[in-house]
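Here you get one chain, nothing else, as structure tokens; it is the form predicted alone.
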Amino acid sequence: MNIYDSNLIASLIEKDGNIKAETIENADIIIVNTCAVREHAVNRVLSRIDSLKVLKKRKPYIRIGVTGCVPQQLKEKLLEEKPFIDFVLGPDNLRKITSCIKDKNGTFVKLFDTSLYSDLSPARGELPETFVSAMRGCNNFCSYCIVPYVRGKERSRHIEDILNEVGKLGKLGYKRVTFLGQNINNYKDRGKGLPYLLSEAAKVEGIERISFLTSHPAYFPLKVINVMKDEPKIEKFLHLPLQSGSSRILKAMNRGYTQEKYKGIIDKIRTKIEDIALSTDIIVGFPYETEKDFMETLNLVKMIDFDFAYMFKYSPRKYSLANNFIDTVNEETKRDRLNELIRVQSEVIKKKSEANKGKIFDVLITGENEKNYLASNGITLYNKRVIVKERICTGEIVKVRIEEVKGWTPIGTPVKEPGKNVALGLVPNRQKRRM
């Protein structure tokens, strides 16, 4: 979502007549778009902002702004402690960016019910994949999370606005779109939900792959799985955050489901799509988490066999309910539990990666491999990044047989299909480029 919002900002600034600077030293305007979901992210942002102080001292005329969730959370304090910042904007105030880069100083962090930016076409970056926002905000109020406080309540874009954006992307040459929402299960426009949106998006000419993030187990509509199964363009991949394997901790997190309900959802999904790829989010060291609670998480991870997991130590967030809980788990224990979880999940990923040897996948080529210009990067229908040992045009979909795995990355060669030619990419003159 931050990438998408950064592109929104870029589209507004460029529309106002500005151009992108090649380096930060050459820029007249510097904008730091931020995330506040974890303490570590906020600390990195503050450090990054501080690094701009010297540049501002050397070039007092430059405009420095901070946008996104950090100013929404810290508000005026950010400007008071870092006076070299000219303006701050929350996620619902991005339209003010054009006036702020000229001469408007101050704090603009009011949350609105209507800020969907549906009239903008923010796609930026290299073909062939990009993001499309289906909705903004969140109503869940998980006890550890500040997203509802910094991004406001849920609101969905009209389906025709989304499809219009997707249609433009298809004409521009984009092949893969990922729909975004803090809880995309709750997408609804005049009685039509996520299954309908996915089905309609699959009809858009030029778009070959469709994915969506992020699903909430408490509200997951199983009708989505039927659409994923029947529609070949929709990726057989689902991100379904677990957060904890302990029902007791899940209740304290205000997640709205139990360990048993989560397992039941996974079973129903795999009944429909046996080989579906699953990823998840997990927090360790949440207040009151005991060793028994942690072992329940560990055992569930082993049982489900996630294809990937984003794993974090708990950190208290200002404004969240859990910020008032007693942090009963010390930092050493949090670190040890996180390391053990990473070890277990890494073994699962390695096992699943090795199991792909000899299999053939339809791979969307996403670009030249940065380490070997005779190879290409690609992504499977199961959201797995692969290296293809041949230079193929970006945007092509080719069948690839996996021959080896390095680390967790599958490496394969194209399968020559009778009667089908693979579009080979131009190999750049590397000697000339070095000159």
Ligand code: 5AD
Contents of the next structure:
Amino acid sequence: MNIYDSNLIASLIEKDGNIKAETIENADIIIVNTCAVREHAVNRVLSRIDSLKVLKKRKPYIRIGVTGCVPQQLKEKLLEEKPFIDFVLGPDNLRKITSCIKDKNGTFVKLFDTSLYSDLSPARGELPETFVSAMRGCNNFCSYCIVPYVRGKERSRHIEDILNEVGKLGKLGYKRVTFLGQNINNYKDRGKGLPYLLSEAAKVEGIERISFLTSHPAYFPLKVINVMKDEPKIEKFLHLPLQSGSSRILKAMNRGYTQEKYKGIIDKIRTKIEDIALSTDIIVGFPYETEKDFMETLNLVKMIDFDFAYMFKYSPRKYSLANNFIDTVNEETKRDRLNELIRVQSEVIKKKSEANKGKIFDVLITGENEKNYLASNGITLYNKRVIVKERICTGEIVKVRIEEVKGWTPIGTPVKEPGKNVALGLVPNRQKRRM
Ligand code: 5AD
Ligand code: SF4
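Switching conditions: you have the form predicted alone, so give me the form predicted in complex with the ligand.
Every component of the complex follows; first up is the chain already shown.
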């Protein structure tokens, strides 16, 4: 979502007559777009902002702005402690960016003006994959989370706006779109939900792969799985944050499901799409998490066999309900639990990657490989990034047999398909397109 917002900002600034600087030292306008989801992210952003101070001293005419969720949370602190910042803008006020750049007194952090930015086209990254925002905000109020307070209420874009955007992307040569929403299962526009959006997007010419993020276990409609199963363009991949394997902790987190319910959803999904790829988010060290609670998380992780997991230490967040709980788990225990969880999950990934050896996957080529110009990067229908040992044009879909696994990355060779000519990547494939 932050990448999407950064691209929205870039397009607004470019439309106003600016061009992208090659280096930060050459830039006249520097915007730091920020995430406040964990303390660690905020600290990194604050030191990044501090590193701009010398630039501003050397070139007082440059404009420095901080956008996104950090100013939404820490406007006063930013403006008081870092006077070299010219303006701050919350995630719902990005339209003001160009006037803030020009206006010497711009400090806007208005929230809840329910911006959808539906009429704006974000700058786009390299072909062939890109994000499309389907909804913004979140109404869930998980007790640890700051997002509903800084990104505002849940709201969905009109389906025709989304499909128009996808249509344009298809014409521009994009092959893969990922729909974004903090809680994408709740997508709703005049009675039409996520299953409808996915099946309509699958009809768009040129688009070959469709993915969506992030699902919530408490609201996951199994109808989505039917669409995923029936529609070959929809990736057989689901990001379903677990957060904890202990029902007691899940209750304290206000997640709206138990360990048993989560397992039940996974079972149902796997009976429909047996080999679906699953990823998750997990927090360790939530207030009152005991060794027993943590063991339940570990056991569940071993049992479910996630293809990937994003794992975090609990970080108390301003505004959130859990900020009032006593942070009972000390830093050392949090760190040990995180390390143990990472160790267990790494073994799962290794085992699953090894099991792919010898298998053939349809791989969408996403670009040249950075380390070997005779190889390409690609992504499978199961959302797995792979290396293909041949230089193939970006956007092609080829069958690849996996031969080895390096680290976690499967590496394979294209399987020759009788009658199919694959365009080799003899032309530069680092193209950028704008809508
Ligand atoms: N502490 C640690 N992790 C958090 N996340 C959200 N809030 C916190 C927090 N306070 C994690 C959740 C979420 C992901 C985007 O970030 O796992 O799914
Ligand atoms: Fe935060 Fe929960 Fe909303 Fe995700 S669903 S953004 S964790 S409040």
